[in-house]
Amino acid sequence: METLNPEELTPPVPEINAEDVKKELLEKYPTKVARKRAKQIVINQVGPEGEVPEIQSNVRTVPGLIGQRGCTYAGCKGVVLGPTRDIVNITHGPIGCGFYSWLTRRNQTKPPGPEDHNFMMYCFSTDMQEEQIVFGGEKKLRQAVQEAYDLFKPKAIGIFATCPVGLIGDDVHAVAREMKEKLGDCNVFAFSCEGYKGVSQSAGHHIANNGIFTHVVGLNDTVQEGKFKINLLGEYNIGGDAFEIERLFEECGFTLISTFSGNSSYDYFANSHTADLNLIMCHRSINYVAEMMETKFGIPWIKINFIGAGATAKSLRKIAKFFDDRELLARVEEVIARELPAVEKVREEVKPRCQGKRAMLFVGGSRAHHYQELFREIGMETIAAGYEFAHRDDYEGRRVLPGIKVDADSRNIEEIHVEPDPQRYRPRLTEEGLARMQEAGIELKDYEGMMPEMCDGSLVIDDISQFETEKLIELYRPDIICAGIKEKYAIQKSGVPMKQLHSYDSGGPYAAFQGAINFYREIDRMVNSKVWKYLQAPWQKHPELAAKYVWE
């Protein structure tokens, strides 16, 4: 069991000199440019308390510079609502945007059952057309809505506004008040997610947390039987992991209320306010509902990780020392032990064949934070690191939040009032209770941050670029690099393996001890590979055009 302990699997300081990777990274750039960079591009240093260096997030992309980034209208509809089986998600925008209100993440689900829905594989949109733009799509928004209803039947219909509706000032709202009010058993709502309106995908996941806050959460107060009520925040049943992660949480003996959103429905929303606890993967798309839970109705939430049998044992304890039960915390110990054996088999198989090989991680949510955990348990190394649409607090942990100001993109971004409900506040945790955490060691409504877990010297980048990636490539050559969809074939030509972290390419569940297990498999197969050495384009053999950057 020791050899699972992260703090005994702490990857050596990397040779390479990060000062020297920074400075050639920036001195292609312009001097304005390379002055803003310089500030999202830092060398690891952990203090004695883990203060680590200050990281420039959250801000916009320099126009120009190819970034991983997706857009507001994306993270709202796409991460928060879109795993979600029996909402109909309405895009209310051209066709382009509309593509993105199918199912594109690998999201999974449950069979409905017979009375049931499932519409996740559906592509429901408006298709504006030059007519809606020049006069208004309020009218085709509601026959939409309306022809929804009349095919489908569903409990809710979430509409979404993208750029061109924000543009022409089409309220989304209005309609959504008005055909809740017509249909009387069907809850409409809508979000004003244009895709222009933040600086990453970030502000969906904003947005999309206060709606759902708003419409959706508190409208069930049906009490479930079950003991030990928890709600999964931030896991979005990519490839699976969801189904993992409840597999450990039945046989462990919690109740999950709900999941926001991986295999989860309209009414787990509805009813996620009767649970005893709130617990969070994802910090950066979920802590908002997470607060406002706690304010309104007085439930606690924590920072947990199934990313990495010791992670997954480690956040498992934590749970089960929250709620305080003898028999609870020996049942927890049981399945731990039961599912370690088959994991250690594994790693130990593995781990001769990685260990010491390098990595690189730049993926959105706490991914690029969690993954380290199921490299360093095969003796990897990672030496780079950084978000695509992180804030400071995801990098140096919340401890930074009453210095972060609030600038412009920000405000563009509604802040709720949200206060205690009269009847249904209710506090989880007495004052001897919280003395009890404290005594446990456990924090509550805290998140150490990712810098703080990766060794001094390794880099740090917010946003990266395709000009940063390339030259990353070049300089390190690791082993194996960690993003998204748009960057896996650019690497992958510069004979790189890429493991795509936002969807799991066709792989998948890597949650939990089974997931730990496919993961170790998966890298063992990417990294030993010898294809990626004989991999050269053709233009690399016979060169038929040559060219200069206008700065040589």
Contents of the next structure:
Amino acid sequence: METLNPEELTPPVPEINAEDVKKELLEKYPTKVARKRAKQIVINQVGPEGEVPEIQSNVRTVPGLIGQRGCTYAGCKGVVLGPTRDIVNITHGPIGCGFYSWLTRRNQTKPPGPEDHNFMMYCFSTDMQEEQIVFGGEKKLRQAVQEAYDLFKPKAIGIFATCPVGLIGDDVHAVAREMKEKLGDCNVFAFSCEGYKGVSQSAGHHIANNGIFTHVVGLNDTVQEGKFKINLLGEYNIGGDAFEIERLFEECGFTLISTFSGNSSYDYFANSHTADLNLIMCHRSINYVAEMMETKFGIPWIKINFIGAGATAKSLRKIAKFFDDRELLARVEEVIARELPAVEKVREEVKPRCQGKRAMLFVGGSRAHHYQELFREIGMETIAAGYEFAHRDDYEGRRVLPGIKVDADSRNIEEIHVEPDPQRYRPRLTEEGLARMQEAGIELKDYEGMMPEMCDGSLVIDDISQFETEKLIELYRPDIICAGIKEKYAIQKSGVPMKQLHSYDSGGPYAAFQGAINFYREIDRMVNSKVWKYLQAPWQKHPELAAKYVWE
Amino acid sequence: MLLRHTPNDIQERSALAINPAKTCQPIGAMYAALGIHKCLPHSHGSQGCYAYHRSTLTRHYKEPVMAATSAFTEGASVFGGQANLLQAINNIFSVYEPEVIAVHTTCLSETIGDDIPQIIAKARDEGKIPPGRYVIHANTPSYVGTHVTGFANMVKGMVDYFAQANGHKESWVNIIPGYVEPCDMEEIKRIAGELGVPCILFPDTSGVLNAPQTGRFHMFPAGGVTTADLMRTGSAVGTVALGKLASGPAARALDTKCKVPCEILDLPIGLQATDLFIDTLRQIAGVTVPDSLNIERGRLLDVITDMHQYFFGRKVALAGDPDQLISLTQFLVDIDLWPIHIVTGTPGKKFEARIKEITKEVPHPVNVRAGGDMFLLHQWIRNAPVDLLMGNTYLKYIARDEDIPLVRWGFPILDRIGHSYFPTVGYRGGLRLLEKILDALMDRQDRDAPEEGFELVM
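Given the form predicted on its own, corresponding form predicted together with its partner chain:
Below, the chain from earlier opens the complete complex, with every other chain and molecule after it.
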């Protein structure tokens, strides 16, 4: 059994030419594959105006290459709708899809009371059998909705289509309409999120956004108390992130109307159009809802980021500046001043041990960007990063949106047409307000993307493959890699610590100030762990037998 | 309460499955294929399937789980997945260089009716399969059977593609271990070794899904049955198949294809099932059982006699897979624990009849359901409480709400380790099960004892 020796484990930092690395990554691929991957592997170069090279993304994965991506159903049911506690989410399909997405994402939720609806611990499925594949599954679906209603009396039931449903032609939307009418006091809606649609989870996010916007947003016009009403979009409460952010909001005096969708309730979505500002955390998964809410109700959106202490402070100030209220601005400064010392204390303790170490992040549609900030705060450099399912605007910034070509796979995902609501459209910003935003340097509906914040010469890799991951480890031997559960143990078996940034392993929260402290400590623990020193047994370090015991 | 909406009142459901005690075929096929040395499982479906299967297996084993996908898009779903699979085969052999690609289908590719043997033949004709490499397949539609069925189908696929008869019977015995953990497969090999019976065990995930940390990642770890051995299975003196559902189809296929006779036994979990396994192996190979195994058996018996008072009359609820549940229920009844609620998600009337037979002496009404779910199990427990739960990690929600100790056992176990290292088959495995059961029951007794009844010696 061959083990790694300590010298191999921490080699001197190699001075590698990124062009050579790219060549090595592509060398083994068949020509056509290499040609395609070459467009998805880019060496970063930031221009004076923040312009960056074009990266191909949101395109089909090469069959057989072994990547990170999941499917549309996972993006729709798992990611966006999964964290909402009081919708009965029924998977229409064979049992697997519902089973695998059952409680596996670590979204936490906290219903207000012991009697309040919370279905997150349950997995609901029509458990489709061959009979339904042959004769159709609508009848069983109808019956399943009825049974769910009879058992739980939920206020809403969501139906999620899996691959065979689309193929056999079950009309899930017709069933939803029919059952909604029949049940009377239960909103029933369906999502055509068959796994084969689109090229990744991303299509599922879009479908979920459309569905929630069409069927839920705007159902409750009650205007809540509160001066500074906001929605937080694209925050999924992994490991308790949302709780930490909610605490901060409360201390700052913001009124959180809804979160899409960490620690969320159906009722919050229904009322979300009464907020005055939308904050976008994960741009990829949720920007559609923000855009539609702006068009229909006049709510502007800004990009914020609560990953990293600096980013959190900056985001809070940005929100306060948007509302332009002296008292609010002061309170936000107070909160930041109160929270920062504890963060600084830990940062100073941890930084000397982490300084100069190098990270790679290949994950999701926003985290590969956001977490670079946290690493930077403890002196660690991100030498390569990439998304699993993001689009060009997430890499290069929304400035490239007009130039993105829509291919056949994306065209299959419905773009719903939204018009200003005749009664409820209310632009939150006047001309004067808009001018003030510009003056304050608040970019509305803008996201500058990941690449402008990365170093020149760093590698940006979209939809990375297993082979490329192994090569990067071999060539760079980074100190830590962040990705998902499927990648975790292959990376750790190579002697490199691996942090999951989908589900945070067992950790979290990592958002906001307390989250930053948790993350600094976690990374310190990982990159400075003693365990890697023990890979070799004594007899592997000194295999030659110099002498043997003579027992006297 | 986490499962706050589960009512005591049981209403039969005909359409809605809640909290399933099963999952779909492909994951079982993927697991089985990982038991071939240098084999890359391949999921012929959309990316979500392999992503979910790899994630679940990874969480269960805390090991790399390598597999590939045809990555269907809407186009492939309309026009068929042939182009995707051909491309995948070419890419996999070029980039990852496995010896075998084991293709399993999904509900997607089954619904559109892709003909895998035809696609494999085309790949061969087009020179996409290098010499000495293999592409095998199993049909695993997710809307038929469960993960157990998928496992059985892939193991049968190994026989269909590899087994060859060389014309005479050789000395070795085939052992098909069933849908058990890597350490269980290792333990079964060890027992055969103790008996001095040369065997080919397939599939064999030991050394694949419990591989050591060396600082070096190997896409294809040291473990797994070799293709050479799989070919030799056709010349074995006989096959011992453990677990009727998981191993029966492959054993029967070997008989049909290569005239290798088979004995299909229960999984060797617990005293009686292990006795039967060893006795059968002894007779097939014509060997004497060595004292080492008698000692192991004696130790298991010793613990049962020593601790019988803690087992006797305690009520247990079980969820799991049929092959495992049959043996476990028998073991528990043998030590006078009383299984009163037994659920598997895998359908089958025979299972229910068998469990009824095993539990007929239990002096309580026994609920058993094949094709049931954990929602039903929870309702049964609400109506007739138990002292112990045994099953996969999902039972922890019932355990917490009802305050019942849980012994994690089965698949998947997502929140503890041990299941891939410490076997539950054989006499030693029986000892481990007893230790876990006793720890759970006695910890509870300690926790709940009044101060005056809290005892040092138990």
